[in-house]
Amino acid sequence: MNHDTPTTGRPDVVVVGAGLAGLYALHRFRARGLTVRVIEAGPDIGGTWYWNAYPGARCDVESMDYSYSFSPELDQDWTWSELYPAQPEILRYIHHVADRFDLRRDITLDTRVESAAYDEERGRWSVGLSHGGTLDAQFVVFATGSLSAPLDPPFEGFETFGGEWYQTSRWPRHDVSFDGKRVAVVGTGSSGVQSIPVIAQAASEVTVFQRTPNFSIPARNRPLTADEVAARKSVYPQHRQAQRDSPSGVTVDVNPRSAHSYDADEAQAEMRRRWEFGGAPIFNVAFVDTMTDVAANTLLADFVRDRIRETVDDPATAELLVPTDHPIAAKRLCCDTNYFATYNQEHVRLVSVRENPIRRIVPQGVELADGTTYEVDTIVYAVGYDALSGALGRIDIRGRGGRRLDQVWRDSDGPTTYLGLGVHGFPNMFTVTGPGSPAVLAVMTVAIEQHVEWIDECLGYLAEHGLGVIEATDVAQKEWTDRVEEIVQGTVFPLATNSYYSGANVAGKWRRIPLWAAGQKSYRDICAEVARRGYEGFSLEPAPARATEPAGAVDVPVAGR
């Protein structure tokens, strides 16, 4: 429901976005006696987990990790019921600590941040929202995140379709029925991986388009036990800590032996022993070089190659399921719930479109490059996303000279930032998990604490001296730059040459890995060092004399529950 209270249109902070991270970002920014307004494109609060709602959406990271650390009590008095989050769950604990907080009277919601152009003289953003409205800002920040842009499907005809069709990056609130229909799921990356099993459920017939095979580990997902979360409980603070010291967030057993040490029989006891644990984070640190070694990464991959053979029953269909084109992990791992089994059913069909790709969407279904049709009911996209840079790059952003960044960084072939926190020639604007840090490759709560608590006392610092602006420098972006690309060729990373870590599932998108690629924890070690050198690498500076000066910028409604 919508409110129409005014608010003013000059806070000292706007955030775009109300995911965990604009979430946070208000809370802090809040308690430190700034006027925040958070803006968010969709009806309601939860960014990702709002709108990927789709059958089988679930967290890979344990339920206990992938939660705000910030209050001791927030950890005591919410409790989790599964071992890895559904999205029905992770909203419900959105929606208690906004409650809890009370957030929700500084949030905007049903509305579009369309531009942001920063004034020179004045220091300030005019922000231009999507009723027509502006907000008049000294600082921007940007908690838009980094699978938050889907692509819509990339076929021709696709609106021609008679039946239903849905994307999962964009799941409708009403209820989606599959019982005795005809599926067809396009795409099998995480969102496929997790939802053809519970299409498959009520289905009368499954076909999956399948372009690129992942690789995949079982979650082995069960509930939680009184016990469990009673002994997590009794150490959080510990708990906590120990995940802003590791290096992606997540306090999981990293084997610090090479894959090279280990004799034939010893290194598949280890795999197997990770692999029957269950889950991405623990299997993908099976070696200490899974990630910077070909071999020891191959060992890994093949381990997984043959469990996918040993599952799937006819070995025409396992062959196609096996990933042979990336190393493992150098795409986003998958974390399923029997989905190589569930093509032992006699329902559910593999289609690869590879060498086949798909032609068109017509109005009865499906038409491959060959001819060959497809008739089905209903049409589930799992297409993907324009990751890491995309949300920011569908909003008109000019900086100084009034450039526009998505422009800037199309000049640079890709996104170049310092930290993945400022830009240079935008001054006074932030970005939470933006490109050049780990974002995807943390566990996002972590990264995304660590960030807006920096970008805080950056605030605080400036506000204590007098200051009143802050830009990266262009020194220290092209350094940054510059080491953020060497560190991931010395991974398997660039391996992966269809990633959308590289932007290759964009067409004409740029291709660079802007992620962080050393660990969060060194990361956080780094931006610690910044700040306590006086922001080492970004210009400070008074605010200008006209800072002060309206803009004309108008009152904008609060949209709430």
Ligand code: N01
Contents of the next structure:
Amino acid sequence: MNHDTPTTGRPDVVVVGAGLAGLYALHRFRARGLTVRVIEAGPDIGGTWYWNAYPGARCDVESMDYSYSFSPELDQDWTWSELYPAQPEILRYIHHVADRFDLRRDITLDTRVESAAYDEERGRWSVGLSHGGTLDAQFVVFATGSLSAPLDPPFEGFETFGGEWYQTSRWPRHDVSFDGKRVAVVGTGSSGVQSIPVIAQAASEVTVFQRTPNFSIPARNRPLTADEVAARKSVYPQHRQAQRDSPSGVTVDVNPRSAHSYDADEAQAEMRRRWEFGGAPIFNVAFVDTMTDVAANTLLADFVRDRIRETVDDPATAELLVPTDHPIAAKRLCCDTNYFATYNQEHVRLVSVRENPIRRIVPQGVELADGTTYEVDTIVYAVGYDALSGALGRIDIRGRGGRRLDQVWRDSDGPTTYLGLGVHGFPNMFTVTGPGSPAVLAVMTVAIEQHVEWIDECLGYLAEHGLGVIEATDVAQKEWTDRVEEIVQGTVFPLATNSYYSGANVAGKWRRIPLWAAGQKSYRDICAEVARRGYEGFSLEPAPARATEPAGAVDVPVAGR
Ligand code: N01
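How about the form predicted in complex with the named molecule, since we already have the form predicted alone?
So here's everything in the complex, that chain up top.
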């Protein structure tokens, strides 16, 4: 592993992040003959799947879909063990890919990209690293993830707590035992919903602090059988193509019928069938208009509300768990194993902190606004992320005129991008699954591959045409941002007012949903058309004459532990 390897000072491309996106970017760009240096802040590769090692962490997309499709041999050789892969298995897969494609030698670990500044005279990026070095690269590709900038515990006094505390988004590598412990869990998004049932298996007492209840669908996870693995492998190339041609990257049965075309019994049967099948991807496409028609959405939401009331024995607890403030799937639909049933256990209690919020953390535990204190041994924070743009905002990225990306996006009250791939004023910079693309609305592996391949082909085009600088135009960016906004306004997403999709979970952040909500297939087609038209909407220029001049001190940061 590259902890101690000096980086080269002048790679063609710096890739930021060694998660699923950064690793594939490295593989593609290197195959093109480019020199690439990947910089990873974490002590190992894997990105999100490195950090989210909390109990119960699992992907909510099926394993045989949530994996790279670029290598048919990889698809044949790797065998997933479960329908929904658990975090350790995904991480093993990522390591297998890194070894198989000899990726590690170009990755520097334990090193954070702290700044990236575009030098207009030389048409190159100066990338500042936490170990003090600076890389000088023609292109910079941010493969920094959509859900990778964790929020710290948002409570006064959290560092005064006398017991152990953990964040799901930064789970430690050492064994964490909940045996016989009184555990508090704060947060009931996907991370809370997944971890609470597992923590409850060991803890003597679990207290869940819930501000907003969430919809969740049973995953019905199970081991994959040898026959079903073989059946998929026999048609994997066709299946991968079908994923690319699908609205969200999974080949689930999208109902083409409106909820309004059903009578009540038929609608119940359709929803029941999907509920029994399991998993969020098939459930939120129960009707064609689930995400665009409030009545259709309410039908689906009410079905889940009834299932919650049916599952949870105590009626008062059940009512607390029933979501009422947002349409189903307008916030990310959770996917669980025994989540609601966990509240039927004697040692698990739910505390609503909606009216009576957490005031502070004290050495003994959690104190609410009314003065009630819950004494616990361990606190698990599952409080989410500064999503979509957060990881980019934490880096000092400066484009033309020294303008900071984060500030540009603040000034425009939200991220403005062209295709979620490029930003006006920031030439030769690309974002993978950036704001303005489908990002978290698509299966990440599918979205990542599409972006990386698009960027890779773009770099090839520039080289073939003797060009060295590419930049989104202001006009194309404005049109794209307006189009993204117009589409999202035609959906139920804006009705979820406290979602991380809109930045509402972070104080002072913009309020916009910078997600292409018309499906990854339509998005993919638009990106392909832009490329076919010679990168329409981007200005393309030859590299400046001074591009080959060295930029002062550029060399040799050493990445040590
Ligand atoms: O984060 P979240 P997450 N007091 O933002 C609560 C992906 N993911 O890590 O809703 C009390 O969803 C907050 O309450 P509220 C997936 O895309 C995928 O769980 O703001 N509570 C909420 O309940 C997912 O959507 C998988 O009122 C506070 C929770 O913390 C995304 O990551 C697994 C609070 C945060 O929920 C993020 O999920 C895990 C406060 N002051 C994650 N502040 C799978 O593949 C925040 N909260 C299955």
